[in-house]
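Below sits a lone chain in structure tokens, taken as the form predicted on its own.
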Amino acid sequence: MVLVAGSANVDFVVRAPHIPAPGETVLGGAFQTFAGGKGANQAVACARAGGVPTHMLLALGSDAFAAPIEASLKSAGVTMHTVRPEGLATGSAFICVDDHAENAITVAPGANACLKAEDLPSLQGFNHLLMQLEIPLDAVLAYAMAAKAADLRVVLNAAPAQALPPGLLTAVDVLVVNEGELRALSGVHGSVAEHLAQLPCPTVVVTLGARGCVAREDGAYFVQTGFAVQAVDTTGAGDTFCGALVAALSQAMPLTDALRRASAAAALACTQMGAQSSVPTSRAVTDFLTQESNQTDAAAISALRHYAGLA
């Protein structure tokens, strides 16, 4: 059983043909709001594209905007553990889409910033606690410290990148990051293996958009190549590979075959528009992959392998 700490936010979504500059007004096309936020979109892969038992930790306000989160947490079967501050709203965030699928975001925490250390539920039962930085610092810091005495597998996914407390990083078991997180975080130059073997925790992840993603784990390094979609939004697609990894491991997968599936999983959100919204089922994964079983490429893993350093 997966407990999930994290952001929810209410999502407002603009289409538009390019991403604006500084300074730019651009006239863009259809609006939409989605349940979003990092932890409960994870939360969201995690019960829908793993199939497993998922708790969350989360803040709303008593503002109209909570309610179709909670929806949306209770459709996919999360169990809600609800905080509700006092005169805060409910976080959101302000997102373009433009025509090449890819994205800008801006985030309000508003409810998210009130998470306190005192706030996480028990932990029995649990075997997995995955948490994202769009919550209070100090609150990861604490819920890591908790679920690491308690004996559960501690995965933090690192964004938005920023600047970790001292101790966070060694309490985490399974650190997720994209590409630019993980520059941030291991300080040094080189390739992406470089980077990778400068973090302390025992297994690193780090996703590479379309290209798939590469991990080390215990000193040995993997490759995953990405799945050819007709992308038609990326957001949360990072949010989904985080949440049907976390599933899969705590089904005691092994990391390569967990990676393809999150790495699965994260394609299929590709296709469809929304964070949550667009989080595949388990069988819809479960059918892509075995569709993908007798396509293996060599001439994509050897450029994966090269572009991480690896060759």
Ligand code: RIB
Given for the second form:
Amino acid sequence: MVLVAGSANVDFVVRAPHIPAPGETVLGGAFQTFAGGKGANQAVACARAGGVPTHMLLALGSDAFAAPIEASLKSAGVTMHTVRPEGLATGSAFICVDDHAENAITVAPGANACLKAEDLPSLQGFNHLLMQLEIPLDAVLAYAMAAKAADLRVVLNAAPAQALPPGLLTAVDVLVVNEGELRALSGVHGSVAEHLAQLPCPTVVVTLGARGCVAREDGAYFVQTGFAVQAVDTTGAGDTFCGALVAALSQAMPLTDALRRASAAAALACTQMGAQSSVPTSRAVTDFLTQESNQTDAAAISALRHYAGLA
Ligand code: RIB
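Having seen the form predicted on its own, could you now give me the structure of the form predicted together with ligand RIB?
The complete assembly is shown below, putting the previous chain first.
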């Protein structure tokens, strides 16, 4: 059983030809809202990946924006442990998605900023705790320590990038980061492999967008190339990767298979608009992987190994 402790936001999204530069105004298309937040997106991805009961600790405001988030989590089958701080708005995110499916996001944390150490529910029955960095860092640290003491595997998606409290990484079993977050955390210059080698966690996974991902587990390195899709919106793709990865790991799937399923789920998430709305079902991932099963592209693997400094 997996517990996700993290943020829940309502996403206010507009598509535009390009993401505005500082001081620039860009005329975009129709405005849409979606259920989002890195924590809630990952909880939905874990639940939709199938095979593992998923719970989430979250904080919501007492406003109209809480309901669509609760509805999305509920329809994915996530059991909620909800904190409702007085007088605070539900978290919100303002997202511009450009014609290349890339995005720029600004988050107003609202109720997410109120999660505290004492809000953690009983850890009885859970084998994995999955967190991100859109809730207070002292809560993240307290939850990690409690989970470690209760023998859970602690998974941290260190996003958005920020300085971590001392001691947090030593409590993390599986760290998932993108390339920018990896460089910010490792504090060295060098290749992806060299950055991965610096981090103290037993397993570190770096997602590299369309290229795929690279993992270091103890001293061994693994690569998974990306799946080519017609991307319309990359929002939530990294979250889908994390949720699907943890669902697979919590069912004792080998890391290489878990990376493949998580990468396929993330690729499919890029083909639809929105965050939770774009998370694929387990069946969709299996069908996609069946179609892709004969495509072991030696050139792509070699290019990824070269990019990561493994060749
Ligand atoms: O990772 C994507 C998410 O980041 C969005 O859903 C937004 O809410 C922000 O938390």
